Each structure stands twice: as structure tokens, then as C-alpha cells.
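The data below hold one chain only, encoded as C-alpha cells and taken in the form predicted alone.
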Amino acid sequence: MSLYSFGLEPLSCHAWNKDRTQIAVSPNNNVVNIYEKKGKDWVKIHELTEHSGRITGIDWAPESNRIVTCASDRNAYVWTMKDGLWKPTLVLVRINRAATCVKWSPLENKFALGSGARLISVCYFEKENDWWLSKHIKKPIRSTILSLDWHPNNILLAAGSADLHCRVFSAYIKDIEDKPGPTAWGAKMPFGEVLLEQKDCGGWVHSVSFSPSGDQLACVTHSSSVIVVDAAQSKQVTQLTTEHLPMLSVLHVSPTELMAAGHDSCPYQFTYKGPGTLKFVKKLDIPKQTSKGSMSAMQHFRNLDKRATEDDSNELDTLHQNSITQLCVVSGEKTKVEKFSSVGLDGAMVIWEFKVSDFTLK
């Protein structure tokens, strides 16, 4: 079972390079770590120490082997390897509250950084300046992001917000990119355009996720509340109302697979085939053993008066012992995920491997 401890620090983010074997994860300040698998241990190679503020998103981009991180004090920067040590490039980004979160496009042309400022910042590289610059997209944004996800055509964008909405914007940018096709979600995709914007979604919307096809959007929110919208059925709009703790990441693992996870401290597995159709299937975890059945009635009883509680253990029967922040693929195409991670506010990262007819942990 791959649970792994990096501490007793929350872990509010994390992003893999290409081929799994470094981890760049920030321990709830302002620094990140970047782990290497040595043997059976996570050995940590690099510290990012450009931020005063606390990280609020990591992503790596597999291709350009290039990292972006945001943070409280508003900044965002893009960390390139050189001579064996990361030089961070500072983004114009022009805000004036902090960064939310931060996602590379599939392209790797442009991410999207989304902030407290209610907007969202479409940063590019700028060859002849050799800066990132951004464009905002503003209306009708009223709250704080809280995240994002790119479609498949590097073009559109999905974000959750706090004020209750999931929306859907264009974000192409004529300087450096082609003119678009038409998609399900619309045809007409000048910056900032909106294609949909989901209001009754009962809470704020914590994470939000495309589908392998990019035809679905998938969104959970505070009100415990699973969302899908269905650009291939007309925008039909699914929503699941779950009897869990709210949920803070959701992630596409086939066509019709989701996992969320969040308060609960485990992953749910979700299914999808059509509007009306949002199921939950289970969920992923094994329950902890505890030590109670060889423990004798007089230590038990000992135990309790220990602690002057009627409950003699505080752990809770989940691997993780506390809420869920991410979830991020491991192998696999979001087609049809093999591995995915998660990592939490106990410290401790797991990696899950998954199969649509059962799960197993490795």
C-alpha cells in the first residue's frame, strides 16, 4: 500500500514531472519541496524559496519540463531548470489579491491563474520581451476562483467559484495560436467569451474537471453536491446530492469514471452515461486495522480513563487521517487512468491504482 508521509505539515498542493519520478509538493507555506524516488523512500532534491506568501497551486508541465506556482502574495512564477538549479521568471499577472489556484493548458503555450481579485489571469510567453504576460477575464465573475480546468482543444476553460457558479470561458489568444473550430460548447470563442455559466450549483464549487472527450464538465461544490454538465446533450445539467462530507477535488479517470475526494478523508467513485444518469458507485479505501481486538478488557478500560473519553482512539478507519486537497493523475490518460494520487491536510500522499471493475491499492 503507497501511503507516504512527508511530514506533519498539511500538503495544500502537488504536480508530478512526465515520468512520476519527482514530486513538487508545498507544505502549507511558502516554500516548495520537490521529492525523487530513491528505493522505496521520497528524497527531497530541490527547495523553491522565491514566495513570501503561501502556495495555493503548483503545476508541471510534462513537455516543456517547466513549473508554475502561485501563491498568497499575489505573484505567480514560472520555474525553468537550468545548470541543475530551478531560476524562477517572474508573471505579470495584475492582481490584487491572492492567487487561488494555477493550471497549464495542454498545449503548454499559456496557464490560467485564478485569484481572490475575481478574475482570471491568461498568462503567455512574450518572446520579444522575454516576459509572461497575462489577459484578464473578468465578467461575470463576482467571487473568488477556487478552480480551473482546460478542455482538450487548449482553447476553452472551466472555472468554480465561490460565488456559486461553474462557468465555461474562451480563452484563445489571437498573438499566439490559431483561430479555434467550433466545439459542443459553442462556436463563437473570442477572449473571454462565456459558452456556459452553471448558476444553481449550491455551493461554492471547489474543483471542476473535463472530461477525456471534453463534451462533460464536471464540478463538485460545498453543498456536498456532485455536478455534471452535458455539452453533447445540449448543456443538460446532472446533479448528484451525496450524503458525504463536501468534496474539494474531483478528477475524470475514463469517459464515464469520476473520483472526488475531500472532508471524508477517501475517494468516491462516481459513474456518468448520460443525463440522469450520475451515480455513486463506491468507496476506494481500505479500513485501517486497529489493535482493539488483542487488547485485554482491563487495558481497555484503563486506556479510557486515560484519556477521560468514552473513545479510546481518535484515528480515523480512512488512510488518510484528514481531509483530501487533491487529487492528481499518476499513469495512465485521462481516457482510462491506471494510478492516481491523492494528498491531504495529515502530511501523507497515497497513490491509488485504479480499474473500472475494482480497485486495488499498490
Contents of the next structure:
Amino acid sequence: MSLYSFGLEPLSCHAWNKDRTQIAVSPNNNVVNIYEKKGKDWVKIHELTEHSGRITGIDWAPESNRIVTCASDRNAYVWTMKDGLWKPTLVLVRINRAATCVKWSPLENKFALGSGARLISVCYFEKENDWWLSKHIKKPIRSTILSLDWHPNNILLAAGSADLHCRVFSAYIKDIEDKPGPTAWGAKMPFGEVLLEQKDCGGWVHSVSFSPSGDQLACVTHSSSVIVVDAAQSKQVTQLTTEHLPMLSVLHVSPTELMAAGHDSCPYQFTYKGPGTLKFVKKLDIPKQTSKGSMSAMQHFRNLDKRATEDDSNELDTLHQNSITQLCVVSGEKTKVEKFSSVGLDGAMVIWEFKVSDFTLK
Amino acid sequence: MSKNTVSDRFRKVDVDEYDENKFVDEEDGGENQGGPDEAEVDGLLRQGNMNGALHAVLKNPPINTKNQNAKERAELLVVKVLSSFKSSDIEKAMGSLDKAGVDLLMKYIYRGFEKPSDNSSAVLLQWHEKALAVGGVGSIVRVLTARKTV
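Given the form predicted alone above, produce the structure of the same protein in the form predicted in complex with its partner chain.
Complete assembly follows, chain above in first position.
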């Protein structure tokens, strides 16, 4: 585990480049900073300043080396590297509310953008006119889209929304791709088709994640629960209510292991092996063994008087000192993630290691 | 100044009601949920079967119904059962509840806090402490985020 602090401002979102030598982060304002790893430090090499509103989502396409950013100014830009500088191209997303999240599809020929306008904008590049176009998915979304994740087949899109539902849509764009074959989620997939509507997940659905095969969908909600929908087992739903604070981000690190993190400031590991077997495994953070220096009797009683506690430290015993907002894979295949990163409201980025031997076969 | 500034009745109009995009919760048929069975619970209390009374009162919660009377009756019944426990028995009783039961009990406890009476707050606080030990902050979060509450 290694922690790097990018300052005092919360980090709203982050994205890695292909070889993980560069990271794009936004310090809770309208600017995206790109840092490059130089030894043990991260040095700022670029600043992307086209947005006028707070940046809400960044995604970096590894193969085509393009960055897409979206902000609360209702815009999205696709950035391409030209002569050592990042040049923005405006995307016509046609939304009248803030954008909330953005994700490149696995083949990087399109990206999905969630917004507060109760719709998802699927954007693709049209060569004839040399610009980015968008198609909207509106029905039956009834509130802000909070999170998106693409299925490995590049067609299906999972969306978690503030209307307490988690849905899987088809984002098939016939102008740029071939008709998809049937999957466990369904066979007919015209654009905008709803293949799964998981109703009333208990709270806002903060984050969704497809398993590496695409057959399971995990989501975390504001009611402190984790839900897994299994398409391979006729869309059976398994729900686990936890006794922690709500999670804000969930990630599959293997076909059966899930990492989720959120307001408790540390990642938790869950395991799912089939319907009805969703279990909490462990907390990943090891509490620091703080060596408490000898406190004078005066200090002891002063603490008791002022704060009703004998503790003198104001720190949490987790690596992150505030909520974790996003988890991202750093190294390893989707089926065997070795390292993943987390950013939080404390302005720090932590890289966690996940060992395959961590999941015990009982 | 124009004449319109004389009346300020427009300030009392609830504009959210006229919003065509207003989020409306989905209706679930909850007309059959009348709340826990009073006779059964009273019987168990009189027999001295505390744990049984607790389980009985947590059955059939009036979650989906819009009938406020049913909800109030259920709440009063729950507070009655919780008050009749001895402090030392609370922890054992918590151990006999499953996760859903703990969440439901938390909902009743917070509902009870809303309308304090006599000794109810002290009793509810004791139950709250024990329920928190079992359910964690997650159970309180679920009280706050639940759209349909007891």
C-alpha cells in the first residue's frame, strides 16, 4: 500500500494512462491535472483547462490515448495528444443539466455520459462531419444517473441512478458497429432497450460494476448494501446489508471478489460465488499502530474535560482520512487484478495490493 | 412599484407539486398490512414471554400502508413491549433477532424518539445502544434512507 497526497483539496475523480506512468486527477474544481511519476514523486506535467464547471468525471482510453472529461457545465470534451499538448474537442451531448459520470467503452469507439438531466448520452465519432455525436437513452430513467459501467461486449451499459433503480441498457449504435450476439442478459438489443431493471435497491445506486465475464452485475447503494444480479442464474438478485457507512465505489477484482469503498474511508472485500452467497470477507486497511507518547496527567484530564475522551489524536486509523470517492484498476487483468487505486476527499491517492491468495477457499 | 407587490400569497404556493418531472414513489399495495397482532402480543406479555412478545410485535410491520393509524398503533405496541424488558435481558433479546429484524427494530426505535412520552426515551436509548452494537451504523443509515418507513 502506498499513499500519495495531491494536496488538501478533495479529488473528485481520477484516471490512469495505459502504462500507469501518468495519472489525471481533478482537485474538486474545473481543472484536470496530469501528473507523471518521477521516482517516488508525482510531478504535474499538464493542466487541462477548458471546462467552466466542476469536473465530475475523467476517463482515459488506454489504447487510443484519449481522455474524456465531463463537468457540471453540461459539457464533455475529448482530449487528444498533439505535439506534446492535449487538445480538446467539444462533444455535443445535448444535456440541460450537469454531467455526472463518463466511461469509455471497452473498444474505445464510443463513450457513455450520465447526467442530472435524467438521461444517458452515448457519444460516438462521426467521420464525415469530423465531430462527436450523441444518442440519448431517456426511458425509463426518472432521476440523476450516478454511475455507469460497460459490459465487456461493448454494447451493454449498466447505470445506477438516484431513482433507486439499477438498470442495464443496450447502447448498440448501428452506424459504428456490428450487431451483437446474444448474451446472458438478453438476445434482442436495439438501442435504448432495457435488459434489466432492478427496482428499489434501497437507496441511491452510487456505483455499478460488471464482473470480468459480464454475467454478474454488482452495485452499491446509499442504504449501505451491496447487491449482485446474476444473469447466468436467470437474473437472481442477492442483497447484503452491511453495518458500515454507505459505499461510493465498487470494483470487481476477480470473477468472484469485489472491492467496495466509501464513507468509511477504507476498502472492504466481498465475495460472491453464486446466488445467495454474497459475503463480507475483510477490511483491507490495517490500522496504524500509533505509538502514544506518554501523556502527562494534566493532559489526560484536560482531554477528558474538553472532549470526553482520553485520546489525543484527531486522525482516523485508516490510510485515507476522509471518504473514498473512486476505485480504479491499476495493474493486472480484469480477472486477476493485482493493484487498484483509490482517491478520496482527503486529497490522497492510495495504491492497494490485492493478492490472489487473499481469497481463502473454505 | 406595481400593484402586484401588495399580496404575498404566491409565496405559499408549493411549486414542487406543479413540476411535471416530479419524482413519485412507486405505489406498492400495502392495504393488507395492519401491523402486529395486538391480542397475540398482549397475551405473550402477560405470560411473561418477553422474547416471544418481541418477535410477535416485529411481525407484519405496517411499512407499505398509508394508514397512519395502523402505524401509530404499531409504534405504541412496540414501545410497550420494549419498556417491559429488564435492562439485563435486552442484549440476549437482540441476539435472537436476524439482520432484517435488527433493521426493523431500529426503524421503530427512531419512530419512538419522534414522540417521547414519560420514560420511553430512556428505554429506547438503551435499546438503541444494543441495537447499534449488533447492526452498526449501517442499520441507522437504512432508517434514514428507507422510502417506506414504519
